[in-house]
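There is one chain below, alone, in structure tokens, taken in the form predicted on its own.
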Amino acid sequence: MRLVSTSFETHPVVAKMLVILHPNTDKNSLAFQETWNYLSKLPNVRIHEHSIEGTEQQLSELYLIGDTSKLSFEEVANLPAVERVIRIYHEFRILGRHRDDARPASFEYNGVNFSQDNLHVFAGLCAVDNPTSVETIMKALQANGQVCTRMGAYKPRTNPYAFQGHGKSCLHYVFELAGKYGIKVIAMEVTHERHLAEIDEVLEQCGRPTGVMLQIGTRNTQNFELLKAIGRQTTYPILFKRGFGITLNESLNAAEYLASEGNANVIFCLRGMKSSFGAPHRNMVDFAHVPVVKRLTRMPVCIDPSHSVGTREAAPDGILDVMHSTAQGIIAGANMVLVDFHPQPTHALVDGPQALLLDELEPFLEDIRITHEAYQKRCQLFQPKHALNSLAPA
């Protein structure tokens, strides 16, 4: 799915009304022209157009920005090209979930569907170190039926002398090995617009054997120029990490920068908050916000237990803290897990102490399966009675 955005606004203003046109509306048609002429002549109102080009149809959304309080909801809804009208109730208007908003909370990329209703695991290397480690991880993922991974080529670090990632030099073997082992999507952080160009160039040279999900790290959550640049491209979906020291609302607004530039294929990642109250974990685990983000937005929600917990400590029950935290996020409805694994954590170039071992991959995935099944049973428990009856076997 490719997104295209054309903006008619000169500065950010909260929209109050979303006008959704009939699918595949031709902009040269009389219906569109009549609708556009009416809306464009409204006083003190500007139009932000957002188009979604799918494989089978094109959808157009018109955001009316300004004073819409005096507009007739029914009159706008009855315009010839309009399918329905939705009132906007908060400032992240494209990614937000608004009242009576039936737009899908999902997207598809490289044959993989990402949704608020399913779950994917991205297990892999926090930082790529060598081809052997990459191949070992990908081979293990394939053996366990996984088609997604994480592979860090560009690594922003607190210490300027710490390892910053191999960058472009490792991309060829990462992409080629992904193709060899059936990996369809690689989550990979980018910290500069040129990294996007490098990824695109090397993928093309390799014949695009895999796909890439561009990751915005917690340090760049409010790097608005980077967000605009990544949002303007419509080839790759985006994994957006919550800022480690800002409010949830501030992070959701930052994610809206991506969609406002044209790319609404965004997954929101909770990765813990920096706070002394989180000790002895690396961060204060914030996975209780999974249902909150799903309620406020249409974004699938990811959890990053590795960077939230940051250790391999285990409880008296023998279960690692990182696994307990993963289960907490999944039981709350998480749609994606981003987690560090390494064949030899003591030799990892980044975050080795928190990486899980390869012989822990199978039980980790089984624990996720059990927990996700429990979440699905919880959903059935709280469905209306008529919905439960429809779920009963015939």
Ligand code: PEP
Given for the second form:
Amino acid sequence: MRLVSTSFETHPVVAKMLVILHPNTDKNSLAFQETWNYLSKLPNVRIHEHSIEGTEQQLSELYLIGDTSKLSFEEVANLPAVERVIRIYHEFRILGRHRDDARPASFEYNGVNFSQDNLHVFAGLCAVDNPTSVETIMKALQANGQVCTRMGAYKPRTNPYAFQGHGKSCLHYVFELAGKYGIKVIAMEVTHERHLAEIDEVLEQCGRPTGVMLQIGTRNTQNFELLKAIGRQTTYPILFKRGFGITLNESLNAAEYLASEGNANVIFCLRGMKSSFGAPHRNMVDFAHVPVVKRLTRMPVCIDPSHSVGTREAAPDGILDVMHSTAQGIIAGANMVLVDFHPQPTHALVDGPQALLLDELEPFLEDIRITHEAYQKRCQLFQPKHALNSLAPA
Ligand code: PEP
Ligand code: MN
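Can you swap the form predicted on its own for the form predicted in complex with the named molecule?
Next comes the full complex, this chain leading.
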């Protein structure tokens, strides 16, 4: 008798099938009709369709859900519109990485490629306070070859009387300044469906000088209605933060809500777990989960050292804990770093105590470059054929 089971074990009895169609399959084509007729008549099997609009091609995935145990793998694979069939062994159907699953672990947004094989830094303001701070940060980012940033306009706060973010009123200058300094992607948290509409409206009014990655914060990890609403749109990719008080499995299931509604351009962010055992850090740093998320899913993995560590304390080696934990995530293969900077942390309206200073930006990026190079060397050591991927600024 087994007494212990992990929540990640495979369930061959309920295995489902993923049918990948040839790229750009026309729904009016004979091949599609024939394939659809066969699949839709299967008893006790439901089809969940998922489309992926790529830059060059349109991909269709058909998930066969229900009693697929008696289906002939070969017969389905031989249908005229079918390119490949994959058996699904765990619950993250779309974002998951399944056996023999060669689907890409990457996506492109606004000219920037996000992948499980590269690395981007999103340094910026936890909360937008005024145009001067925004411009100072963006200027420094451009001077350091960066095209991504973080900017909080909608802040979920523990205390109802604390500053809640400037909301829609700051979006114009944030987007215009981003365009001025060549920023292509801004990670921006949304806490309500309405914020998505506001971002879209203001970006459109400004002539889309930049792009936005919608951030779901840790407090909303399991806000399923928000996830469904954000997942229904495919204009913006999503930065999804793990829940600070739930299991990794529960957070990955929640991320799958986004994909199940249509948007699989999701980056999964580790940001530490709420636990007094993490003290004196703000949270228990969880960057050892970077390789776990990459193994279980095709999502690029982000680390947020600022909200994990939460202080500007340094070790006797002179290196800040925030920088040490950043290096720990990168040496384990992280693909994105979300990090708080502020020109004057003592004046920051949110999370000043954990913000890095602008003159720390250059050494921080250099530290990241060194660590990323070490990670690439580690890959070569264990997997000589692993392609070298550059620290991609764009
Ligand atoms: C943030 O990134 O600004 C933030 C509030 O993070 P989290 O949701 O991880 O607390
Ligand atoms: Mn913050």
